[in-house]
Each structure stands twice: as C-alpha cells, then as structure tokens.
Amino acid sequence: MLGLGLDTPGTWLLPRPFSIGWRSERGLIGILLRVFGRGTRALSALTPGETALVLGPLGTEFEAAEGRTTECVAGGVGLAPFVFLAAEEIAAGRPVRLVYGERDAEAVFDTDLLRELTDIDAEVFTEDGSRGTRGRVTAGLDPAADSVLCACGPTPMLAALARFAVEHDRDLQVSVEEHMGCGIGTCQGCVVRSSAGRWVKACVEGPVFRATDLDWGAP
C-alpha cells in the first residue's frame, strides 16, 4: 500500500491510499486508478515527467499458503492488490484464481491487460449480467474448496464474504478500504472495529486482516 499525493501546493492536504498493483524487474511500480473525486482526478491528469509524493510501502500484506490455491476475490478497485499478488504467485509456481466483480460492463477494467500482467484470466461477474457471469462474486465461490480466500472491495462485499467464510469454515483474509489520512497511525482516521471490541488502525495494523479478527456487525 502507498500514500500518494501531488507535490503541487494547495492541491489537497492529505494523500490518498493505493495498493501497489504492479511492479517491474527494473523496480518500477504501477497503481490502478479510478477517478472518484478531486484527488484521483488530479492524479489521473499527471503526464510523463511530472512528479508525485509517495509514502510507502505501508501496512500488512496477504499471506498465501504453500500447496493451496489462492482465490483472489475483488470488488471494483479492490482489484488492485490482486494484480500484484496474482502475478507474484504465478511467478512462484503457485495456483491462483482471480474472481472479479463490478456493477456493470462499463466499470470492468481491461481484462486483456489483466491477463498480460498476471498471466491468468479474470473470472468476471457483473450485478446486471452485462459482462461475464450475472451475480455477485460470492456466487463464484465453492463452499467446499480447500483454498485460501483473499478479498478486497467495498465493506458490504467483505462482510458477505466474512459470513460465507464462517458458514463454510473457510480461511479468509480481507484488505479493508478505509480512507487513510497520514498512513502512519497518527491521525486515527482509518480505524475499524475488531472482533475483540477495540478500534484498530487500518494503516498500520492492516489493511489486511483475518476476517475473524474484525467485527462485521449484524448480518
């Protein structure tokens, strides 16, 4: 994870959190960016030669299991960390599955580029059925599979996956999508409630957690 901002004074006060989505052998890194507001709009307008402020790498990471398939379950821009993770696991000779959900076809990222970066085909689900399989990502999961589930996406999706994991005794890690101000545990703007009842900072104690370590509230 990175904290990313512009070095132009007055553009905005706080950086935005992004997962590292790609890296090259030469040490270059890439992010997956979707324009939501002022900050991402300004970042998307950067041209070659311009500079940005980068803080990172930050936080915790997903843990793959030797000898077991890693199922990457992505919702929306939650796809970003799995471009990186899938590529790393494939390069290491470990099996990976990428299940990727969006609301509709228009929102789906370039699947040809995803294959180029990861060497696997993403299994696409859209809520309206306009691309790939109709339904949500949970519909693509086998309750009896002996795989490690890694998920990133909107909180309602992660909560649904957490319930799925409990019901079917599945190993699930989640990367939460909290807004992070400082990225180093000072501002406490990214806290999430743990299953033990305390508030934990996503930027330093996460953003990846065991699903059972977080409080997902009422079903």
Ligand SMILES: Cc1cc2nc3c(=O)[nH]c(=O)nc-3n(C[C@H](O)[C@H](O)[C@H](O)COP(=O)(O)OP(=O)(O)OC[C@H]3O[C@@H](n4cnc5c(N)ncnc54)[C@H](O)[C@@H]3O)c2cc1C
The other form holds:
Amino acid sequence: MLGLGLDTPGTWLLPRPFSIGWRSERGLIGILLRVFGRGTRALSALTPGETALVLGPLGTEFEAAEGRTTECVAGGVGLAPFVFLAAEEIAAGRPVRLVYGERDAEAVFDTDLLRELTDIDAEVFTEDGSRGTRGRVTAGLDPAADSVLCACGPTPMLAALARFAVEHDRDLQVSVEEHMGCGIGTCQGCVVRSSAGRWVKACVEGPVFRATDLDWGAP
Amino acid sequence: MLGLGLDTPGTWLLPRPFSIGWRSERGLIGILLRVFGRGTRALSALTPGETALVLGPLGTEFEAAEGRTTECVAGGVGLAPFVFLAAEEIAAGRPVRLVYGERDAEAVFDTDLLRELTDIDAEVFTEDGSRGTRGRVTAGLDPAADSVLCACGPTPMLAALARFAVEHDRDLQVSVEEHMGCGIGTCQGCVVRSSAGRWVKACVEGPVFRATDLDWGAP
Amino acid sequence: MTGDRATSPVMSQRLFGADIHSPVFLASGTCGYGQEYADLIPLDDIGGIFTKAVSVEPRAGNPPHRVAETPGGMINAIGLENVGLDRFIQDKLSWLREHLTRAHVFVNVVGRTRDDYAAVVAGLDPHDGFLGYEINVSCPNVKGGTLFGTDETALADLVARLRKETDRPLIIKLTPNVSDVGVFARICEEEGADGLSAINTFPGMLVDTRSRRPVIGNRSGGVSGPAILPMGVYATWRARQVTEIPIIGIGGIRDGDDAVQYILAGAALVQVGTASFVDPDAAVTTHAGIEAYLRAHGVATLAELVGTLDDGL
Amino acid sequence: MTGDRATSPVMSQRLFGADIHSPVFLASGTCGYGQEYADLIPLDDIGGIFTKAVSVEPRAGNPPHRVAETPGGMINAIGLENVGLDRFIQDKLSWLREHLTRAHVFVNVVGRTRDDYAAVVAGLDPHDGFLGYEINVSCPNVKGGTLFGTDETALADLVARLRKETDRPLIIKLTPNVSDVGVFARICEEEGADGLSAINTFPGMLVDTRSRRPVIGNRSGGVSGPAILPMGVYATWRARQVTEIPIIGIGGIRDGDDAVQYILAGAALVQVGTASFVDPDAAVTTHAGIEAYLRAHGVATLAELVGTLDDGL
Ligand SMILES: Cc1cc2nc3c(=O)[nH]c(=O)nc-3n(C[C@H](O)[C@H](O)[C@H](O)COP(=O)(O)OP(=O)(O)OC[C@H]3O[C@@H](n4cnc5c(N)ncnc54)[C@H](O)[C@@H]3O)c2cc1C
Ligand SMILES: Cc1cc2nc3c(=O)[nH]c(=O)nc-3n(C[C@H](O)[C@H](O)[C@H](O)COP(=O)(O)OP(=O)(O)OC[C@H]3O[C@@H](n4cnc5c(N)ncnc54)[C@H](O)[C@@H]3O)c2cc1C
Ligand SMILES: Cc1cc2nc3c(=O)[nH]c(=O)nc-3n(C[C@H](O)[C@H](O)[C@H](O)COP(=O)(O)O)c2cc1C
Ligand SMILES: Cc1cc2nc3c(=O)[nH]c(=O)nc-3n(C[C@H](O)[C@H](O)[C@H](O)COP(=O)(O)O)c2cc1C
Ligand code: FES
Ligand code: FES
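Moving on from the form predicted alone, kindly provide the form predicted in complex with the named molecule as a structure.
Everything in the complex follows now, all chains and molecules, and the chain you saw is the first one.
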C-alpha cells in the first residue's frame, strides 16, 4: 500500500495497492505507477525529496516452478508485478516469457526500459494493432505449452484466461484487483468470491490466487 | 483570496485572504506568505510552475493623505500590506514611516529585502528585545505627530492602537482579520462589529476600516 | 449551449412550468442575492440561483467566527442574516428582475413559526422576478423547539399551509438530520410540494484547542462541502425511491462527475454551494462537465439520464 | 509514559472500574480482533481496542466493492462480516487474553433482535480477556425495520435488557442519524448504560458514473473519516450536555489536536478508525499528541481536561 500519510497539508488519500515493480542492488524498490484516478494522480505528483508512506510487502506472490517456463500474461498496468517476477526469475537463470497487452501503442510501457529491468523482451499485443501483434494476449498463448501461467490485468482478461486454463487443463495464477481499506486483513474491505462461495481477502489471502480457487461468475 | 482551486488532486482548501505584497514593473504581483496553519502550509508547498487560484483585488485599501506622513504600524505578518503601501508612497515621493513589531528576532522579515522592496528602513521592535528596540510597536509612536496612522496586525494590537488613537485624537485606519468564505460579500461569513452595533463585512466593507467605525469591545 | 447543434446534448428541461436551460444552480446562502456573482460568472449561462434565506423581519445574524474550514468541507453559522422581506423585494428582487434573462430565481424562505413562512410567501407572491420558493425547514421551530424539518407533524402542517398561499413552484429543502429522509420526502409530496431539495447541512462543531473555545461564534454550525457529497447522493436516491416530484441535488458538488452522481441517483437539477468559494467558476464548470458527460456517453437529452442509476432494484 | 516523571502529565484515568492508561483506542471494525495490528504497533501502549462486531451467528458480509474513498473520508459496507460468537470466543478472545497486557478490549456487539444482542452478551460474559461491551445499535431491527439506534423505544428496551445480562461496562454506540443525539444519549443513561460512544457512520452513497452503478456492492454504506470530524465533536458535546456517564469520542480522529477537540467537548476516551488505514501509527501518534498538548498547556492530568470546553453555557 502506498499513500501520502496524514501529515501532508491539504490532502486526504486512502493508500492504494501497488506491486513491487523492481528492486535495485542498493536495496531500493521501484514502483510502476500508471495514473488512473485521483489517488494515482496525487501520488504521481510527488516530487523528489517528498515522502510517501509504504506498508508492505503484503499478501501472496506468484510462484514459479522449478524446470518449467513461467509465462507472464500482463494486461495494462498488470505489467507491474511481472517486471519484478521476470527480473528475479531471469536472474536466477529460469526461463520466462512475458506476454503484454494494451489497448493501443500509446499505452505501451517503454519496452527498452522494460528490457533493461527484466533482461527479456516482452511480446506486445495491442487491441488496435498499432504496436506489436494485433489482438488480445490470449492469442499469444500456446494451449499445449508446459508452462506455469501467471496473469495480472483487468478482471475480464483474467476471467477469459481462467476459462482458457480450465479448457486446456493449465495451471493459472492470477493477481486480482479490489478496493482496499487496511491492506492487512482487518477491515474485510477487499473481498473477492472464492469458488467455494466464501469471501476471501485480496490483501492477505491474495492478491495472487490459483484461478481455480476463485468464482469467475457466468462467462 | 488565494487558493488551490478544485483541480489539484487530493486537496481541499478554502481560499485564504492575502494582501498584495508588492507589484513588479512587469505587472507581476507578489505575496508575503507566513506559514501559520494548514492553509498557508499548503500554499507555501507550491513549487514553481504550479498554479494557485487568485480572486482579487478585493475590499478597501489604506488611504494616504497628501502632505502628511503615512505611519505604517505592522504587527507580525501585518507587515504584508505595508510593503505594498510603502513602496507605492515612496515611489510617489510621499513620506512614509514603517514601525514593525515581532515577538522575537527569529520572526523578523528579511530587512534587506524589505528595504529593496520599499526603499525605506523599517523600525523594528521585538517583544523580547532580541532584535531592534525592545517592546511593543506602540512605543514607537509619537502621540503628537501629524501623520496618517495605518495599522495591520493581531486584534489586541489593533485594539491598543485604537485606544491610543482616541486618546490622542489621531486618525487611524486598521486592516482587520476575520475568517472568510467567499471573499466577495455574498456569504456574510467575515463580519466584524461596527461601532454602530452592526455587522460589517471584512471582505468588501473592509479589510481596512477607520478605527472609530469599529467596536473594539471592553479594553 | 455552444458547438454543433446536431451533436450537442439537450441540457434544457421543462420543470416547474418553466424551461430550465441548465441543471446547475447556485445554492442558497452561498451566492447572496446574485449581484456579486454576476460580476464574476455569466449567471445566464447556468440555471439560476437560490437566494440567501429571506425572513419576514431583517435578521442580524451570529457573532464571528461564522465560517471555518473542516476536513473536506466547511462549517458555517451565519445565523440567517438577511435584509428581511421588504428590503428584499425593494432592493434585491428588482435587481434580479432587471439583470437576469434566462437564469431562474428561487427564493429561499425561513421563519420561526408557520405564520412567518406564510407571510414571506404571501408577501412575495404578487411580485415578478422569481420562479418559485425553496423552503428552508432546517430552522428551529419557536413553538416546538425542534426543527420543522425533523418533526413530521410540523413539516406536514407547514407544507400544507404554504401550499394554500401560492400556486408557484414550492420546493422543500430537506434536512439530512433525520433517521430516514424518505419519510420526510413523502410528507412533502403528500402535502402538495412541487419539488425537493436534498440536502441542507449537518450539525457540526470545531474546537480551538488553544483557546479551548468553539471556533464558531454560535458554537455549532452546519457542515457543507465535498465531505457531505456521499450523504447528499444517498438522500437524493432515498427520496427518489419514495416520491415522484423533481429533486434538486445539493451537497459537495464541485464538477460534472459529482453532479452526474446526483442526477443518476434521481436529481433533475443540482445546486453548487461551497465549491464556489474555492473556485467561483465551479457552477459553470459543472454545467460544462455534465454536458461533456452526456456527449461522451451518447445521451441525447439530460432528462433521460435522470434517475437511471442501475441499482438492481 | 516515557520521560521525566515530574513533568509527565498523567494520561491514565480510572474509568469503567479499570485503570485505562491511554485514552486512545482503535475503533470497531477498523482493527479486526487486534491480531494484525499487533504486528504493526505496540497495542499495549494505547488504551486498547474495540473489536469488529460480533453477532450470534457467523455472517458472510456484503458483496464487493465494500469500501471506497470519499472526499475527506471513506464509505464502507462490510455487512458486519464476522466469525460469530463461538469462534470469537475460541479463536479471538483467547488470542487477546494471551497477547495483551495493559491494553483493554471492548467487544462490539450486533444483532437483528433484542434476543440476539442478549445472547452475545450472555455468551461472552463468563469469559476472560475483555473489559466490557460496546453495543452497535446502527443495525436494522428485524422486527421494526428501523435501526435500534434511531427508535427511542427499541433503544430503551434493548439497553434495559442488556443491563440485566451483565455487570460489565455497557457502552452504547450512538448513531448520528437522528434529529437530536441528546435524546438517545439520555435514554441510554436512564436505562443503565455505563458509557456512550459517539459516533458511528453516516449513510452515504457513491455512484460510478461510467457504469451508472453504485460504487458500493451494497449500494449504500457508512461514511467515516475526517469528513465527519465536526459532526462527531458536535454529537459528543451534545451528549455531554445532557448526560453524566463517560463518552468515547469517535469520528475522523487523525492526531492529538483532533482528539483534544473531542476531549474538550466532553469525551474521556477516543477511538481512531479510518485514520489507521492511512497511517497504522495514527493511534500511537494521537496518544503522543494528547500528551504533548497536556504538557504544552501545563495540564497535569488528562482527566481534568475532559469536558472543559469554554462554551459560555
Ligand atoms: C494488488 C494490486 C496491485 C496493483 N499494482 C499496481 C501497480 O504496480 N501499478 C499501478 O499503477 N497500479 C497498480 N494497481 C492498481 C492501483 O492500485 C489502482 O490504479 C488504483 O487503486 C486506482 O486508484 P486511483 O486513485 O488512481 O483511482 P480512483 O478511481 O480515484 O480510486 C477510487 C477508489 O477506488 C479504489 N480503486 C479504484 N480502482 C482500483 C483498483 N483498480 N484497485 C484497487 N482499488 C481501486 C481506490 O482505492 C479508491 O478507493 C494495483 C492494484 C492492486 C489491487
Ligand atoms: C485581509 C487579510 C489579509 C491578509 N494578508 C496576509 C498576507 O499578506 N500574508 C500572510 O501570510 N497572511 C495574511 N493574512 C492572514 C492569512 O490569511 C492567515 O494566515 C490565514 O488565513 C491562516 O490560514 P491557515 O490556513 O494557515 O490557518 P488555519 O488555522 O489552518 O486556518 C483555519 C481556518 O481559519 C481561518 N483563519 C485562520 N486564521 C485566519 C486569519 N488570521 N484570517 C482569516 N482567516 C483565518 C481560515 O480561513 C480557515 O477557515 C491575511 C488575513 C486577512 C484577513
Ligand atoms: C455560508 C453558507 C450559508 C448558507 N445559507 C443557507 C441559507 O440561508 N438557506 C439554506 O437553505 N441553506 C443555506 N446553506 C446551505 C447550502 O444551500 C447547501 O445546502 C449546503 O451548503 C450544501 O451544499 P454544498 O456542499 O454545495 O455547499 C448555506 C451554506 C453555506 C456554506
Ligand atoms: C471498515 C469499517 C468497518 C466498521 N465496522 C464497524 C463495526 O463492526 N461496528 C461498529 O460499531 N462500527 C464500525 N465501524 C465504524 C467505526 O467504528 C467508527 O465509528 C467510524 O468509522 C468513525 O470513526 P473514524 O472516522 O475514525 O473511522 C466501521 C468503520 C469502518 C471504516
Ligand atoms: S484491505 Fe482490509 S482486509 Fe483487505
Ligand atoms: S467572506 Fe463572504 S461575505 Fe465576506
């Protein structure tokens, strides 16, 4: 969770959830922040030297499997956790694929920087074909591959992937989005529905779940 | 009135009243801002290039009299309007005195800058004597002088001056402080009590009043 | 009102027997009697104004401080200072009549007794220069001690009485200071009100911890501004569920998105209050924002957006 | 609690038959059952916690979104999701008993009927690990449909009934959703309550103008945070005017100055809720801020500051 704290004059902002984008050798962590609404706008207005309040790391993370390729499927700002994951896996000498979709070319994250941070090239898809391959990220996946599938992005994308995974009997981990209050499991604010019909907390039981553990509703 | 407007992400601030501190030849206006509470803190945090919302000029101003010295009596940030007034009067070749009091040396405004802006030297008083003359600004006034007295500062200082003016039959104009809503006379938020027992609006009927037009309460 | 006629959404609505060309009005008490804002914004480009409260007798109002900032809002205790009925008619109404062309005027009315309210309405009714009344029932009732707006019987009697005094649009301004605003909304409709304004302010207090005194001269005051936006949207939605007459949404509106929240929840019109203090253009911006929303979402007329919240009920 | 003994103000108060060493508690529903915050802040350095509501049966709660930001605050509709009485006793109470030394625990209780509330209190009463009850009356009463806290008779009956079930401190948490919180405060005192919590949240709604749906899964929810600070201070002051039992001030408290406003208005203790989401240290900071205030103003004991607002009455 990233916020402005209570001291900043003239501001009121509930912290927002963010993924760790990368970490440097000096022990700094980086955040990939896309301006979406008022919170991300306020956070993006911070200038060097100003302070943000960080609570974390929180919740579950993607799990790679020894000896298998990790296929990261990112939709939009869902790219953020995979920058970290890919960098860690590549550094550990394990194979990673990064399939990354956006609406159009303008939205695509700086791919040079991405390569610098992760050491791999992302396979870019745009809905309008203005950059990379035209179409949805699902088109970039081989149903028969023996990889670990990890996905982060808009819920409709995750739901489509969940159906894909069931159909092709593939392991899929998803990182879900939900509004958060506390970020530490006390407020019950961030629930999503499990396949068992229970509410599970995205902040501590997630954000990464096995896709089969969640209820994806009617298709 | 100076504020942050409605667009700034994460902020809510009613505009605060400020005096015009000075104006440059290029038509810029300057504000002397002392950080007091949350509003002035938020405004002081603006960085070059950011926008503030100005509504003004509003209300009444001090009136000098041809052929007489203007004696400006400033308490604390009450200095602000006199920087402007003194500069204008001096530029017009009219005599001005600037008597300026603060609690202690630390609070005193940069007197070099002050001279640069106004072309006169302020006579500084501090309550603890740590700078200039020890004591209150009233000590700096000659009861018999034939000058126009103009004062701006904390209400107790203004009240003391109002008694001084009555006692010595001196003309006194005071700039008063009151919480403001609209700044333009519609909300009735900023009233002070007139000597006639009416409420008068500090934003449009003031902030500068003849001291005898206001009710200074029991001494 | 500008731009391609073919693609411009229709912002005008036929309401209260009038063509109201913009849904955005200035809120009572935040725009005086219109004069001061007329110098700052083009009043005829918005729907109009709700005047500062008018009472039979002139009122002096409360001691300072009368306003102070609160987190996300402000508190005020002006004390309904106003020039009184006679001078309102002489000075203010005549100005409004002469200076406004398209903008509509609703006169906000207060009183200590039912007769007080009735006297203001009866006194104003023969005059020109305004469209209708907004009855401020967040006033202590001299008889009962409680507010008219929080006492079901007092409210019913008041509305019934005022209905007899006028054929003009009679809008009752609901106070949120009740357990269920729906109950009071229904009473107004049943007794013949033509519209509802939702909402007035919440009672609040600030303490100056240095002096250990209330910041506000009157001790407590009414809280307004963005802080109360969700309460106002809720009250509008609740009133919409149980009544049919037009609702005017009020509380914390700063821009088009805020206003559209009220409109979807059921408001045909909105009022902008406290936000004008922060930016005098707020009402104009709000009008433009609503128009931009209609265009972006391909909605041809504002009227068809009103109350279309998909609330699953 | 640190620093020079001679100059350190006394923050401890004797209240509800206990020594309460800090006036600052975590608010119900914002700190779960204490476990998660125990990892983040030294719970024993503050007064303690008010637990998430406990009902007889486990409750699943509402669909998402359950929380959203509002101007200066937030809205929540968790739906009183909780583990139910039995698991609370087994898992949560035992944890609290074992892990807290000085911090006190009040159990927040909800129900759909008077019997529900009574069953929770009766079920908990023989157990150790908590000091008293906070009764959340902002719940719809299955019988009457209204909230217990907005219906004078229902509230009186409920308090009288619970008073019979326990000798422990019985605190009633007032809802601000009434015309005069004083009336309800008096009822609680008359029926034997030991204390009052003021206030719970305000009903509010947010609309997602893109989807035209309520943002909150439950449509409406409760508004909390700094936005409601002046309303909470007002309610505390109002309750103080008409009752004698200790008041716990709640609503928008972020720091020492906010808390001192409540304390001057009449609160002996305070709760920090939403602010902990923005900064988990908020309660600890608030404690330090109150202590600094006492020191700066030469007040020897917190108790002598309570209710000393110079309101001219
Ligand atoms: C686990 C997780 C990791 C994330 N990682 C990143 C990241 O690394 N980089 C990045 O740019 N963004 C990330 N996001 C999304 C980011 O948190 C949202 O963009 C942000 O919450 C939207 O806030 P806003 O204030 O800009 O939008 P607003 O619309 O102003 O938000 C209003 C309200 O909605 C809530 N809200 C709105 N959208 C979301 C959302 N998508 N998720 C949760 N709450 C929301 C806010 O908390 C707030 O209560 C992540 C989200 C989650 C859940
Ligand atoms: C006519 C006039 C001219 C001024 N000129 C200057 C100037 O040139 N430079 C300068 O630094 N300061 C000036 N001030 C004072 C400045 O407006 C206050 O310092 C400021 O309002 C305090 O705001 P704050 O947010 O820092 O304090 P806060 O304590 O956060 O303010 C809280 C509330 O109190 C009100 N408030 C508090 N103190 C004052 C006050 N003194 N006057 C009015 N409202 C107040 C605010 O509007 C707000 O509602 C002037 C004041 C007035 C009335
Ligand atoms: C300074 C001030 C004065 C007000 N005076 C009145 C009034 O005379 N009559 C009335 O019905 N409402 C009055 N109100 C309430 C507003 O009309 C409006 O209902 C409330 O402020 C909420 O809207 P807002 O959040 O946009 O300000 C006043 C509000 C403010 C801030
Ligand atoms: C997420 C959340 C959950 C809450 N749950 C409860 C609850 O279970 N019982 C209760 O009495 N109050 C509950 N409240 C209300 C708080 O205890 C408190 O009264 C309110 O939030 C105002 O305080 P604040 O502004 O400091 O948050 C809840 C508040 C929030 C924000
Ligand atoms: S955000 Fe509070 S429980 Fe998840
Ligand atoms: S500030 Fe509104 S009338 Fe003066």
